[in-house]
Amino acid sequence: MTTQATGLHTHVLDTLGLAITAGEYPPGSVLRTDELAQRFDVSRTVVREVVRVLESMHLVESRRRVGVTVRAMEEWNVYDPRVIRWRLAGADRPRQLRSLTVLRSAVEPAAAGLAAVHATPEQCRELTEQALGMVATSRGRQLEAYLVHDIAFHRVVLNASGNEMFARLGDVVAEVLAGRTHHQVMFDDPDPAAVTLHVQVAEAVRERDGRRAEELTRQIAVGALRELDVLAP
């Protein structure tokens, strides 16, 4: 594919996304491949390959004579990255920052004490570095330096933590910090209380104890939905 077709084909593919996951095209609708192509001005092969990646994430279905069928939400693959930052971009987007939140809540707090466990010492100076680079970013509104380091601490717990069910939400974090800071649902600094329980978490599992770098990984999830409570209620 040409750069310029990779370009149709994203264009494409994330306005679609958006629309039919912000309930532009409710379920039940029907997408007509001509009548995208004609729209998008873009071909019939670019038309069908996003429908193919649009049908991989369970948005919609191809029916013979029938056309591109939207499918209902409760059957949309909501882990896949793209979706979760389609929802994040929409209306839904408390709700479904809140979901995200819960289910960290749930996960990571076990992840970090499983990670203390089984972290290697070349993960733990990682875990380490970017609690640090965190800090260091934690003032003076460089809130996408921060979501670096943010980002990166969070999926060295989750690959830390030895499970590999754990390890493949690491995607999905990532989408739930970046979506916070590109939608603004946070403060212009990082909560200080927050950055130091992130410094705190990569002592915990450097020092191999469990339990505190559980609890502690559960005081930022439940800070983190205080925040949205004031952020995106």
Second form
Protein chains: 2
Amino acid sequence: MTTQATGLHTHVLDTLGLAITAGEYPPGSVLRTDELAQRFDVSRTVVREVVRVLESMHLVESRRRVGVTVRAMEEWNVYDPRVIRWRLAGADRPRQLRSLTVLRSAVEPAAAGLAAVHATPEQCRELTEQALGMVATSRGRQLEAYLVHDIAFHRVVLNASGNEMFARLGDVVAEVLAGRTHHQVMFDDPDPAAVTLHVQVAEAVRERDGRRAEELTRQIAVGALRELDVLAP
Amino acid sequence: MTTQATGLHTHVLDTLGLAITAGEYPPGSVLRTDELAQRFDVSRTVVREVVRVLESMHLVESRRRVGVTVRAMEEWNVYDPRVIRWRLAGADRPRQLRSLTVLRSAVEPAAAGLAAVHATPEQCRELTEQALGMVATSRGRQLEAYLVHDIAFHRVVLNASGNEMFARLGDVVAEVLAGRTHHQVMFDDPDPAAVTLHVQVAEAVRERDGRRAEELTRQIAVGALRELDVLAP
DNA sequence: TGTGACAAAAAAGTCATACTTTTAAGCACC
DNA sequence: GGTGCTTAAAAGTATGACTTTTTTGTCACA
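Requested next: the structure of the form predicted together with the DNA (the form predicted alone having been shown above).
Whole complex next, starting from this chain.
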């Protein structure tokens, strides 16, 4: 099969994880390790390691004498970057995109407020640079280039907040931004208002105006949510 | 050894995870599977499965010919409930508690605002009940009983928000609340103001007043942060 | 002296197999 | 109808052999 150079383990894990998060095995379904080993043509060793990882994501539960049972969606570790990616690749991308965007709209304003307090001069510079990059690529169908700046911008804000939990959401935000760009959940060109807001956030952080940074970021989030309402059912 | 009834895997995983998050192995340290197998007196099979899980948490990275190397703290999957628990049990509990509380102060007000819109009558009832439970146990050193109601209350709010990502933070909040109660990061009796605020949040949600629920929850969060500043260096 | 190719070894990755432990489920017995 | 024993199914564990990747060291050659 398509045994990636990445190793059997990765291949089986990705395939199974994708299938489970896609709902191919309804909760309560039972998988048996021997069966999986046969299906993927790998040893039980490999399957067991995969199952252990899936178990650590709370996607499945393994019990003696019964097998590996798929858990209900409510139990999944939805903050695991891999789970997020799998779900964004699957059928309920819209729902997933929305719930992640709501999360962003709660977290990012707070992070921006803190960033205004804690950002280093270097981070302020970086922020401005990325905002300008967004301006430069915001017209003429340069969505990919724009995306790079957009991701970088939000990553810097989250990092500059000085809060570890916020910082670690950088990957999540990146997935969301990439997801909506790559799946037509976006207009042909970015909303000019949003672009302006980013520039202003950079400004506010530079000027140590936490309240303004927070409020402006909130507006960015609101815009993103509205866009999602318009473009995704 | 203290082989728990929970299985070799769990025991080794917990021990290693705890040690790594406690900083016992500085980033870049190299572990070898054979060595670990010997040290814990288990087979390589078990160690490999543990390493795979640790790897999935981004706590370590396993490479051929070099071994299992511990990753830098910035790369850890800090949203994994187990990682959170390990860190709360370890030396940098104060730092961890603070960053989690800041996260709460961003997320919970938003969740409360949404809960006012989406809560079912049953959830409203449950909310009121838990708030009353908090009142009843808020005096006379009944911290454990109080904690149960407190956790339940916040869990309901997060669930009632209707947002999956918020809902899944229930475990995190539970860990934080339990953590601060169990480690003297709290006064002898809960802050009466906080208790009142909880009752009022339940009220606001019941009356579908999103803004008020959000604002009141924000005040709870602010109080929690302030308490942390007072009690933890 | 430096450079590139080649050889060797170390460690994880994979596999096959045998054995152990837990536990659901069926059955007999009261 | 419940209570306890038996059985068998599936995961858990152990072990040893073999493969693959990757670092490192060495040696020949320019």
